[in-house]
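Next comes just one chain, in structure tokens: the form predicted on its own.
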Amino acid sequence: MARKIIIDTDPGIDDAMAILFAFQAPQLEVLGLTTTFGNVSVDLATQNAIKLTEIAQVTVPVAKGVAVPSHIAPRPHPDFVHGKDGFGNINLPAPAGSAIDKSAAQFIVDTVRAFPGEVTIIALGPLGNLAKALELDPEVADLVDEVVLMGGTAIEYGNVSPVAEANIMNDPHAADKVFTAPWQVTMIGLDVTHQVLLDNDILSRIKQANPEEGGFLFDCAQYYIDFYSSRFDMNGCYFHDASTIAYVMDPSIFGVELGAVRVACEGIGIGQTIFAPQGMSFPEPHWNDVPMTQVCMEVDSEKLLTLFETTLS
């Protein structure tokens, strides 16, 4: 039986990779896309999510979500990473479809209630929609199968500060609510995504095998790869959001450690995901009685990229 998922997203080039990966995966049933601000505004994220369903020729509802962080001022959208259109400035025509008449948080609650214990939420952006869902219906945490999120870092350097990863930094208060709620959270952060390099050889082979989706991914990835190449002198890009899809398809690709995660919500360390490994005690009480998060620390890069290529081909 296919695993039921909701993808919470701010497309975003790496979001597009993840979403098309999920649409093509026979192991997964995408129940809906919920959108948030992050890589782009929530309005553009919603348009981009609808566009992805049309490129993939699937009928999946898209629900628009939060537009700004819950407590802090919004940060600028990273046009220099994803382009002003979120897809590497390839300037596709607007989608024909529209979002459903329901908020992202309400869609999450209603869908989880319809399939109790069966729905995995895959979060690819800031976590405001998940925090809002918890506010709407605190009991929903007990009914979600798992929350798998791309964000944070345990020991790797951050990418928007020395200690913070962008998705968490964009709404740290929402992230802290998600990590401390009584559901199973799996964090796929920079500790593993910085171990995987996606290059144009793989993207070219996917394009050849699957011209529609592969051609789109190849075109929009060039802007993304140019950013990484210019900043880090690498021949490709890090494999961020799509790693979550691979995890849900085959968790054996990753090695995990258990621990409590709290998020710094102010000061010089704002956005830091502070990981207290299971079995260690500290004088500070902030990690006491916090549910254990599965933090991915190891990854089989070759197996991960092979799964991505074969699924999209």
The other form holds:
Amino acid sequence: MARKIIIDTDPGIDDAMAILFAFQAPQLEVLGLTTTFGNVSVDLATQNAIKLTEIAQVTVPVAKGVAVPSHIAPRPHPDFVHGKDGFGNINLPAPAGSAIDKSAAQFIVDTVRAFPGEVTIIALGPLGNLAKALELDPEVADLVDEVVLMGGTAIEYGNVSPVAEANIMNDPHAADKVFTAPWQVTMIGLDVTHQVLLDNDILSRIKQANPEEGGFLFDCAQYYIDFYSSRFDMNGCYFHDASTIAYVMDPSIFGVELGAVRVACEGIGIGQTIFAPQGMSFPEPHWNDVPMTQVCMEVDSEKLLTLFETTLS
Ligand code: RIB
Ligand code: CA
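Let's see the other form, the form predicted in complex with alpha-D-ribofuranose (RIB), since the form predicted on its own is already up.
After this comes the whole thing, all chains and molecules, with the earlier chain placed first.
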């Protein structure tokens, strides 16, 4: 039976890779997309999510979510990474469809309640919608199968500060709520996404095999790859959001460590995901009685990229 998923997202070029990957995966049933601010405004994220359903020719509801962080001032959208349109400035026409008349958080609650124990939430952006769903209905934590999120970092450097990853930095209070709620969270952070390099050879082969979706991904990825090449002298881009989809399709691609994760919500360490490995105790109490998160620390990069290519081809 296909695994039921909701994707919470801020598309975003690598979000687009993840979403089209998920739509093509026979092991997954995408029940809906929920949107958040992050790479772009929530309005544009919603338009982009609808556009992705139209590119993939699937009928999947899109619910608009939070527009700003819960407790801090919003940070600027990173148009130097994803373009002003979130898709690398490729000037796509607006989508024909529209969002459903329900908030992202309410959609999450209603969908999880409709399929108790069966729904996995895959989060690809800041975590405000998940935190709001917990506020609306705390029991959803017991009814969700798993939360798999792209965000954070345990020992690798951050990408928006020496210690913070962008999705967590964009709403640290929401992230701390998600990591401390009584549901199974799997964190796919920079510890693993920085070990995987997606290059134009792979994207060209996908484009050749699947001109519609592969062509779109190739076109929007050029802006993203240019960013990585000019900023880090890399020949390709890190494989962030789509790693979550590979994880739910085949968790054996990753090696995980268990521990309690808390998020620093102020000071120069704001946005840091602070990982206390299972079995270690500390005089400071903040990690006591916090549920164990599965933190991905190892990845079989070749297997991951092969799964991405074959699924989309
Ligand atoms: O740090 C990488 C994350 O930030 C990805 O989710 C990317 O889409 C951006 O939102
Ligand atoms: Ca994202």
